[in-house]
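A lone chain, given as structure tokens: the form predicted alone.
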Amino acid sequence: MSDKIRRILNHESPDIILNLAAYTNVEKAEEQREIAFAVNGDALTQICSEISVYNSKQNKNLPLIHFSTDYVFDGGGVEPIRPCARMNPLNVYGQSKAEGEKNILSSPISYLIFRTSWVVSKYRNNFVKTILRKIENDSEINVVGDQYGAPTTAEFIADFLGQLIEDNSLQTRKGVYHICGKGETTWFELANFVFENFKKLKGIPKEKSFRINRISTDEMQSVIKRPRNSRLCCDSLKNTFSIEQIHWKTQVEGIIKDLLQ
């Protein structure tokens, strides 16, 4: 790892360092710790050092962009969690991301963190695309109701890149912020709101049997433990880059008519 940084570092003379590696399934993560660890905290000491050495001999301030999670929080109370609040993990994915945040804070690097929440796309596998293949398979699914959130799309966060690499004042705004989508819902609200963009776009047959069924999360009889309350505040972001916090339905909207035309 840290020879592959030093020769990016060495050799292509960035401006900036952008981490999008994540160990990112929260299942798995219970059993293979140790990759989980590897990928999402233990790596992040590696990358900050070899900025800090490439700093230190360039006489340069290369700032570091990487992405957290909603998951390095309890999810406990109602309201938007801010970024300053106190991290509390609850499986081992949210701890091996809450570690990697914790070397890049005691790095003496400029960083910018930004934790996102529910992040689906047009591509690969999210919840978004589950609910449509269980759609187009006619399944009866079982939904939680009682976790709170809002969901992000991959796009509107590539976007939000896109503004940011161009903006030549990073190393001044050093921090941690949230990113998500505007307004909140759950993820049995969400399934049913793809399932009625659905309607709108495909229509459904007769014959079609389609159910989602609420259930709350203690029904689901996880060994994984997951925070309700996943609610991020974006306050901070908003005042510091002037971004437009885009609505979750119009972002999850732009997807599924993506994925069904």
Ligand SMILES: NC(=O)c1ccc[n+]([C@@H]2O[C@H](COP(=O)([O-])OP(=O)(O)OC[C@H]3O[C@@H](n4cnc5c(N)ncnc54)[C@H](OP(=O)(O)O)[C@@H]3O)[C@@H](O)[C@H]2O)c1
Second form
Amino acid sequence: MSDKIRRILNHESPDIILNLAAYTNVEKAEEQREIAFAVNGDALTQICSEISVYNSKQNKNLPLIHFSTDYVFDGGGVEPIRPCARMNPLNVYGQSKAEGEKNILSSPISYLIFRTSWVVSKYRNNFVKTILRKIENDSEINVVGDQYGAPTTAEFIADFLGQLIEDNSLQTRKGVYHICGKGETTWFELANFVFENFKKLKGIPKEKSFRINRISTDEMQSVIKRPRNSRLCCDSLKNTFSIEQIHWKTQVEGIIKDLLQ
Ligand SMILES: NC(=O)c1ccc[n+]([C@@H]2O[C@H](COP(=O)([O-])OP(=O)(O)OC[C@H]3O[C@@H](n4cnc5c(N)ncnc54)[C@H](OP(=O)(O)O)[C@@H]3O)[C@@H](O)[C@H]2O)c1
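Let's compare: the form predicted alone is above, so bring in the form predicted in complex with this ligand.
So here's everything in the complex, that chain up top.
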């Protein structure tokens, strides 16, 4: 791992390091604790250490941009969670991501940690694409209606990163920020929003019926604990980076259109 990072640093001479790699399977992480901690925790110590050595040798201040998650919190309360709130993860995935954050914070390099939530996109597998597939193939689904948060599109994050990278002051930046869609919803409401947009754009044949049942977290009978409150407060992001936070509905509508048209 360290060798690979060193090779990239020495041969590519990057201006920034962006880490979006992570062990993200929340269910499997419970059984593969060691791997989750290696990828989401220890790897950050190695990345930061290599950047630090490189910076000293080259007299540079190469910054790390890293992504983290709402799962570092326990989801208590109903208010949007501020970046400075105490981390208290409920599951192994969250614990390993929290460990990664701590490892970055204890290193001497410049860093920006962005915690995001409920990422959806027209690419790869995600909740919106699952619901679209279910509408086409199934007659009903159960969706949790008592976990609150804001969907965020990968496209929105990518646009933000593009702007950020053009910003020459990146080298001097340090801090932990929250970035997510504006507003709030539940997975159940999001599923309904996807269905409404599907009907608007494609219509539903008369013989086809599709029903979304609202269930509670307890009814899911999952052994994995998930935060009920994933609302992230983005005030410091808006103040620091003068970013316009786009409503989750606008973001999600955009990817549904791209996927269905
Ligand atoms: N998705 C969400 O809802 C969400 C919410 C909050 C925060 N985040 C954070 O956002 C970031 C990106 O998440 P995502 O949803 O894009 O996850 P993802 O789809 O699972 O992508 C993770 C990426 O990491 C790579 N990766 C995993 N283990 C690796 C290893 N040992 N070495 C090198 N690469 C490795 C994977 O490569 P392969 O494709 O080859 O497996 C994949 O490309 C993560 O930090 C995650 O914690 C995501």
